[in-house]
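What follows is a single chain, given as structure tokens, in the form predicted on its own.
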Amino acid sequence: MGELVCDGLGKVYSGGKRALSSVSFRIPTSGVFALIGRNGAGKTTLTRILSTLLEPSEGGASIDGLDVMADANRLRERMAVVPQEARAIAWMSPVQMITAYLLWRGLDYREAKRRALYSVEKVGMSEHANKLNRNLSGGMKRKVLVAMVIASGADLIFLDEPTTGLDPISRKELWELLIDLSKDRFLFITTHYLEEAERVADRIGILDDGRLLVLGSMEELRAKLPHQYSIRVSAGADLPSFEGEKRLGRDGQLQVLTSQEEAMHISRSLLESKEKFSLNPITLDDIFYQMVGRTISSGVEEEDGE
């Protein structure tokens, strides 16, 4: 099994804003990498480093033992990168983007047609194939773009923010096509939808203000906090004494973090007096409030630029 590598990584852009500052990790080559962090904590800038569109200031990174600037069009033959701002083309059809992107990878254009046709139907629009992309709904017109992937064969796929705008019902159906496509490829996503982090990724990575604070399973993110249980309680409930953390929550309920003997002993106390409650490991969106201290959307807009 390959490897991605970074090593001591950073980005500083003219002006001198710092992006990125020594990322270092080690990640397989296979399922889904989800990078995490607020807007404006270099998630971008990571992804355009490792997929050979921007050059490092310090450092280097390498997938599966190829550079990614000496390397790099080797590199650019088993990829296929989607970055934040791409779009399908209104005036085209998914089929057309779809032949023309592969036309420009190199095949020939029956070969492409085949697998345009191919992977429109695989994400569910052999309905839609030769519809205008600018008569698609907002879920249909990302769908076009993972089928662009799909179309590719790159092994290797780097998705920047790939739902942003979506409704969650469109969101949900995108997050089985990479479930899906992850099952015989790497995907190396970024995404601010903690949510689909949880849901879609086999490793997470947590990064805020240019730093990789934490990286792993959610069963190893879970493991490196002292509180690794969740419970809601009404503001107004009896708690005993524990030890642990408390915080009110917008939905007005009151969220205790904790350990799994204070959980149980709280859970005791509470069945007791009757109150109504839940009690789950802690999620994501916890993990990241106790590793970063504060909560996702309390970022500013994305930054990163050269």
Second form
Amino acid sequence: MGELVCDGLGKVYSGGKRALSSVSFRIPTSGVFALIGRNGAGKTTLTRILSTLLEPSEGGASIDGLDVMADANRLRERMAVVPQEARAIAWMSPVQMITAYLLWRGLDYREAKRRALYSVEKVGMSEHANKLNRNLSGGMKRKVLVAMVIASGADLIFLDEPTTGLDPISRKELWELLIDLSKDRFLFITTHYLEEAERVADRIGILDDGRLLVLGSMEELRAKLPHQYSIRVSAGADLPSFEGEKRLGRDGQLQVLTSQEEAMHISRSLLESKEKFSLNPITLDDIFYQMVGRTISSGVEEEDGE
Amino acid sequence: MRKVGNQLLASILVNAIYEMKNYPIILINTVISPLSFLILIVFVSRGELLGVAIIGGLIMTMFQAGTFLQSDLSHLKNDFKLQEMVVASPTRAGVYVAGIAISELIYSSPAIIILSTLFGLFVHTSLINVLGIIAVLLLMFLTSIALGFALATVTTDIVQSFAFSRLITTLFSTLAPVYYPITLLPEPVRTLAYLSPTTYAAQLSHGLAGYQQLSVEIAMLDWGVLLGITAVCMWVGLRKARWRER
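May I ask for the structure of the form predicted together with the partner chain now, the form predicted on its own having been displayed?
Every component of the complex follows; first up is the chain already shown.
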């Protein structure tokens, strides 16, 4: 199995702004890898370096043994990229846009058209195949871009915030397509939607202020933290003394992050006092909070476009 | 080679064929701009400058191709992020830009066909001179494409890009003596007109068509300046442009 390897990657933009600092990791190029972080964390910069769109300032990276700098042309034969803020071209139909993209990938017109029709059908847009993109909904326009990467046959796919700005139903539909796509390809995705990342990603990386804080499967991420369980209870509930963290959620409920033993201890106490509560393993949102010290939506800084 | 052909076709489809097919109003727009000046000049000169203005229309059409290239490259790159998707594909930078450049010629083809027909009807000159005018027009196309490519590397959004487009079109094809002979300009303004590459193209073409007397030295100078400007624009464009960003 191939690997994506980052070795001390760093990026300083002209003007001196540092976007990445010594990012090193190694992951298999299969399934879904989700990179999460707040705006300005460096997600787009890392994605652009790995997808051969941007030169790093320090360190290096390779995918399946091919260096992203020296072997870029060979990698480009195998990869498809949908950048952040990419849009379906207004004056073209989905089939026309996908056909053109496949021609750029070197396919013959007839084969490109055949694949375009297949991929439009695959994303459930057959009846919109020949409508102009400008007349499609936001969700459908995104699906056109996903149909492009499906049609490409590329086995290394980079999607920078593919679901941002979509309504929950469109997001769900798009994630289902991406899960299907990942069965035989590697998907590198950046996202703000932690619940979705938790649900679909085989491995997750958390980036903050240009540094990779942690990387692994959900189980591995949980194991790296002192508190693996979360209890939600009303803010006025009488809690026994415990080791862990407390925070007040937006819903007005108190959240307790603690170890398994402490969670059992608190649960017993709450049962005895007949308080309503919920006990769950910590979510990616909790992990993010513990690692970064704040939620993903708090303290939003400048956009990631750099 | 076939792969490169497919990649060129992609640029032509996206930037010309599909656009013209799906938005036919564009066809009228590409024709109306060079023809409007031609009609104006012909009326004002009571038909005397018909041949000069037809050549002017052809030069403006070729020059506009470069300004269109500048705004199209910028539009596709900044507003649709299409260029990034193409960078991360097997297409090379030169093939992408060449495809977009050819698409601009196709985009301008309705105007070229009409103006060429008018040229055939109203401009009477030898075949060798016609070939010379075609060479000037091709060089004008290359100059404008190089200029457009260089400008596309510095524009970051569509508003800025359109501003550049309008500015260079006004300076180089509306104000410059393209639709009328340079001899109509008073002396101090005439010197200023020589700052525009289109002035040299028009002077050469008007000379080849017999509308203006040109010495061999002036003709050589015109060719030299056109080639020089094209080379400089190409050099600036290639130096500034980055397929993979830094």
